[in-house]
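What follows is a single chain, given as structure tokens, in the form predicted on its own.
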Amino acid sequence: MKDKFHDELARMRAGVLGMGFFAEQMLSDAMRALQENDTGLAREVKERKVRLSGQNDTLEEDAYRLIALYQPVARDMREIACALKIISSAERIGRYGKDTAGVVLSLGETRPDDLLNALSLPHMAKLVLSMIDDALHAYETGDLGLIAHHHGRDDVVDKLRHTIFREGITYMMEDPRTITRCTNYLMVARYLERCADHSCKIAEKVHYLVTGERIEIR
């Protein structure tokens, strides 16, 4: 009975990197998008947020199901509850992936411009994308030193997103062309801040998985 419970707890796990990984890519795939105005890849990325639907509530069920069937304690329980958390966060970033996407349809098939590199918008994209990543090679290894400068990390692409905001307002006053895009430049700054964030929710889980010990990264 235990080897089973184990053998399950593995396959949530998987299931649960998977995850992770795959709202990752649509977070990259849709700033890719932005980038080269390729509407063909924003809408195949708003496809996809059906798929982490999906995956989100099966994942659930099962931890349910583990915990119904099997009662787990001390690791093994925090291991359930870790996966819980991240699968929310998860699906969390994929939906700003998605959210991302729409930005790129709103703004139609129209010539890459320099507005988007001036502000730094895919500068902050690898920095939270690098975030992400680290958390979730966190949790499949077990190794802590893969987040331990989260705090910093976020700190940082907090700083640039308040300064692609005050930027973004400056080339609005300048000139008036921009504030459609501008406008839609600085949602997607706030949707990869929050994408931080949840790196940063992630973090915490692995580190109370492996430690037993919570902490805050904010």
Second form
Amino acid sequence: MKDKFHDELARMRAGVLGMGFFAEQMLSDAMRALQENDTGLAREVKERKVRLSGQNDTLEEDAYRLIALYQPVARDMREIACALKIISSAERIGRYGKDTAGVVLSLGETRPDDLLNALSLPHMAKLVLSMIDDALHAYETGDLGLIAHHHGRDDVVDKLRHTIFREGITYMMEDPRTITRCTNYLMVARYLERCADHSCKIAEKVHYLVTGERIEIR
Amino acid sequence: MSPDTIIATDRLNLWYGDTRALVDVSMEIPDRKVTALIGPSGCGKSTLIRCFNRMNDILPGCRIEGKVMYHGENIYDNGSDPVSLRRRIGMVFQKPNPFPKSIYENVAYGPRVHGIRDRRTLDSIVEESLRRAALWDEVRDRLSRSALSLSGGQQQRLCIARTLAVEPEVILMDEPCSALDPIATAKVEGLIDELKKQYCVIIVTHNMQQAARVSDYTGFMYLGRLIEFGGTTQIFESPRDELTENYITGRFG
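With the form predicted on its own in hand, show me what the form predicted in complex with its partner chain looks like.
Full assembly next; the chain just shown is listed first.
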């Protein structure tokens, strides 16, 4: 009976990992759509939200079912607790991807993209995506080295958002025609910053899963 | 040794003939807490609690080395009296084993053996013990009925009442719920929770969820050794030893 349980646990873990990478891809594609002004891709990212929610619901049900049937303890219990937390962070990340895609669509196809690069949004996105990717790979492999510097990396992302905010304000003061674009970009910077926070949440849970010790990153 | 410790073992070893059943067990058991011992069959957990009230003495070929300190005195020292020890350290067994006597007589038996004859004193001991064992309300109007007419769960609580009647300090329980249905089990577990306010309870159980539910401390034993001892939450959330982890998550045992 327990072997069946551990098989099911392994399947759930694979599902959680799959959902995590799916969400990461949503954010990554949304940022690409923003950079390349690709409304087709943005629309497609928005549509992926349904599948994301579906994965979340299925995995949550799986977790509750495993708890009810097997009353797991120790690592098994941490595995399930961790899965429940990771899927909710993953869902948030995916939804920020969807929201970013929404920004692409609301800005329309004819916009100059100079500000985007000037505001270092692509750079920020790269940092955040690598944090998410490392947290998920740490979950996959148990390699805590991958998340050892999440605290410092999150600090950099926070500072970057602050910088982008200040820069955005100066652009808007300089030329009010950029206000719509800039406020949308500032929103995206905010989404990215939140996604970095969620990658820290995932990292915290991976740390708990592997060591049994709860830590706070940030 | 912590001031809350009531029983402590120091490098306790036990042999049944040539078989070494306990290997260098050192542990401290706190008073007024529930301590659970878990481990696969034959790991020595029953043997260990039977050492606490010298129940192994009567087995032929049994040899003990090391110390079991109770209130700071080694219970295996010459001059230590097993009978008075067993009054202070009571035991409840796997299968309910009431005497084939009335409910009243089952509880009054121990105090009588210890010299209490006054009927009113005995009446109040019986009532108090049955109340503490959460059985009084169910049997108050049929105290003269045979104990064997009770259900399994009631019989087990009667055995607990019988243990309480001689005012012990420590209650040893060896798989007290394994012969009971889930409802009777829940009652005994609720009772254990009450008992720890006044007594030190040490319970051996195969049921890991039960250990997790009722105990404050848990010891995991394997092949006669105490592998890990710690707070129950810690043992069941993040055990330090891989053997403990593998056992409680059902990977062996």
